[in-house]
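The chain below stands alone and is given as structure tokens, in the form predicted alone.
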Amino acid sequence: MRERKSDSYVIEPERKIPVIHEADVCVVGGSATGVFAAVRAARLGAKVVIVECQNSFGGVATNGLVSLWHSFYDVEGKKQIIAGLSEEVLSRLSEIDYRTGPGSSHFFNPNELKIELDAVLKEAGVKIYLHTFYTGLTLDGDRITSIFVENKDGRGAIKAKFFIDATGDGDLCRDLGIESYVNDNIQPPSAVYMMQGTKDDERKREFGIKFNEDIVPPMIQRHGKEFGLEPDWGWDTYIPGIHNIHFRADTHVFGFNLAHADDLTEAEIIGREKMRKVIRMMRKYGNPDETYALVNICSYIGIRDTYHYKTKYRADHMELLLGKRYDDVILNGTYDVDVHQADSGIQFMRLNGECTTEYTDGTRVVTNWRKDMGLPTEGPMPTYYSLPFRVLVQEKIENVIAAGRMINADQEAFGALRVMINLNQIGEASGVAAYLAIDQNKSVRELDGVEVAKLLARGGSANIC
């Protein structure tokens, strides 16, 4: 993990930067988190602009090819706990959205999602800038007054009353000097790709049994070393509406902090090298009746974890696992406390007490965290967790919220909150808060979190409980 260091420098000549747009709310970063923040603020009446450095919106869900959002229901599949823009957008993809029941995850074609996100932004009247890079900002006291961007027209400034940092790494927060930290275990990114050819037939052919993780370790763990692949884990699924094309996420890239330019560059290259090695492995050990080919490579590596920025409240994994409730709730979820270890495997802690650790050698250990802590293992258990608005409230700058995986959370809580269905809700809450701050002429720290939660709910929000 490298920091940029240099003793040499050049002086950039002073120049006048044209103001290319003025708005009430400026969202920097066009993941679904950023899009949903922009749409919610715009639907409430704010004039909104969104800036995205790539050619389309959706972030990891589209350019990263991670084509699923987790369940809208509690763990029993009985109570809907998430609605809002996540449900609305997926309902518009209903012909290709795969559902096995109320408690299941939702799979989609990432290319279709790109088009739908364009549509919801345009319908909301949001000003869109694609292929546009954030490069800096200006301050007046403890308020941001403008940001600088670069695109094909050159350098320009965007003025706004409120800013939402949806960059993932917290680029605005970095430039504002908001206190940050890095987790001891930075969860490694996945270089995701689409492959032609099935994956699990090889296990049936070689071992004569049905797929069972407990009996047959994944192919990378059996044959990866021959192809220069590290022991790894991951998952795969088909793409709705596409025949014999599978999404694969079993190529982690270890040992980098992708908030740094050199690390990001190297990780992208290593990830693509691993994809090709997997294809070669499949051609040798996979089903001889299949044609294995690399069909699509993510244009954006799936970053899980870089910098986090301090706020009034730090999400605590035990409060999640014990189902603590809040008056200022902005998020409900069920995704496991999921910690991708830097080099040894993955651990899942579930609301019912189950704790499963899967190691890179293919072994699996199941324990019970509730039993280990002396808590009851029978009787009623939480069926979902929640998160309060104050997790978004920093106290240095009046008119900015960081929305996304830079969330202030302990290492285990982050493992649950970082998934897209949860970050989508954080985006919606950020858009509502931005509107209220402008409407009431308040700083973000002066906002009433309960009022944010109520307005979020009235708008068909993620908070419907």
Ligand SMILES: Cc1cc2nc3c(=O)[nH]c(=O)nc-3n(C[C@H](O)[C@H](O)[C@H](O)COP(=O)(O)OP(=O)(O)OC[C@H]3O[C@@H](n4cnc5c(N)ncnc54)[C@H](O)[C@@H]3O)c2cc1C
Second form
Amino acid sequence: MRERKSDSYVIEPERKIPVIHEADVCVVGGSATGVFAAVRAARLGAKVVIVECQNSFGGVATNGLVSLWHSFYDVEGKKQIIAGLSEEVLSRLSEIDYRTGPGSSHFFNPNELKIELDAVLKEAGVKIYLHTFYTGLTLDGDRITSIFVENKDGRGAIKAKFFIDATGDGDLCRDLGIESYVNDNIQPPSAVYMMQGTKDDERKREFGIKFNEDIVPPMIQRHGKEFGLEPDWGWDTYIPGIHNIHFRADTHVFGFNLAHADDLTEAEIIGREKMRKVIRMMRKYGNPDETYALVNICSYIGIRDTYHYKTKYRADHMELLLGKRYDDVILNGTYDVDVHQADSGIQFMRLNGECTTEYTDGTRVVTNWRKDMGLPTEGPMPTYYSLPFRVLVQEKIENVIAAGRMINADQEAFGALRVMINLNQIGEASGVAAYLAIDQNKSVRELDGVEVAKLLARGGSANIC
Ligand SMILES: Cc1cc2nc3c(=O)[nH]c(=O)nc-3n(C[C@H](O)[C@H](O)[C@H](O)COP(=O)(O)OP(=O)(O)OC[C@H]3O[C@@H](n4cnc5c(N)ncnc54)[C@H](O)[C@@H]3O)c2cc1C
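Same protein, different condition: the form predicted alone was shown, now please give the form predicted together with this ligand.
Time for the whole complex; same chain goes first.
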């Protein structure tokens, strides 16, 4: 169970907290998951407020510098399976590039996305609080009545009829005592940075790697020890419209659970130190004609995995990989089961049966999970997976949904669902469900999932095939 324990306590004196805002729906956490929840509820007519502790929206996609969302199409690239706000917002960006292949993705400039997320919220009439931390809540029976926030004005309360916990770690769920768990292998965080210096063709030839492959991981294998870098299977990608600067993610920080303050602090410092070591290594062993520099550091470390909270349905990787369909579909996706092992490497399981494991020493093992399970390896196979609404339905509190990486999922299913194109859809579904709960005066567990799916589809999400 996620909670803070101590042997020593102080009693907080009772005090009056001013109500700073009242709304129908209050969204806490403003990655695209939270923003899309807020916008969908507001477009349906709800009065919505959103609270974000950073200075901008977008979460890992912007402040974490991971500026890519995966494909809107099935694995064959023939059928569009995702639309909604992900498609709408990307179409508003001026610097966007789509690359096909395994893990087909839209690449964008994270700074542009920040500005566009501000704009969609404003246009939808959502009340915005930036630099504002959620710190606690009040309950009346099984209903949340208000949340407490802290910002430059001090402590304030926000009242609402329905709450969406989009904090990633599930901070409201923690305070509500909703049953939580961590997976055996908590996927490690990575501190992402932007590095200047990509003209390393000579070095690539020397290392025998292709032009479009990344030079830094083999460099870390060969020279990392000298700089105190442990083997890593990091990756990089370019940013459209920007030259000679890539974002890099070869800074996994192992052995921490970043939903806890001390772990978070320690991991931030280790992550930044790793970035500096990579730059120093590149200056010594990279292309001598290149000027390697640390251009930008994520404003907080990228967190993949902490706590998960129990709901009516736990996402199951075999149901995903076998393409099970649901009437109350709220999400379609194709991203592989992608599990960053705590210490050994990264494993991908694909819908077509391929299973690839890449180890930190650079070796790669390819097997077929369908063959291993005695399933046919030829003939028709699912080209995308889906998820039902009940994955969002917890049964303890009437008026809250947790939307984001705290999703109830087995370890492998989480490896697929955790990507942004998937969580964006979960955000939209939460916003629609919040609106319906208020409109029909129902608790979240009384909602009809098929009705949620139908209203969601009218906004272009999930059920568009
Ligand atoms: C290094 C890395 C690489 C990745 N690569 C990819 C990739 O290539 N493609 C992809 O699609 N996905 C990728 N992922 C996964 C994906 O980015 C995350 O799973 C996803 O962003 C999680 O979204 P979320 O909304 O649940 O949480 P977050 O993005 O963590 O958002 C939570 C938001 O809530 C705010 N918040 C938290 N607590 C509070 C509070 N108490 N009060 C107010 N606000 C609060 C945070 O500031 C943040 O804005 C990657 C993740 C990492 C870490």
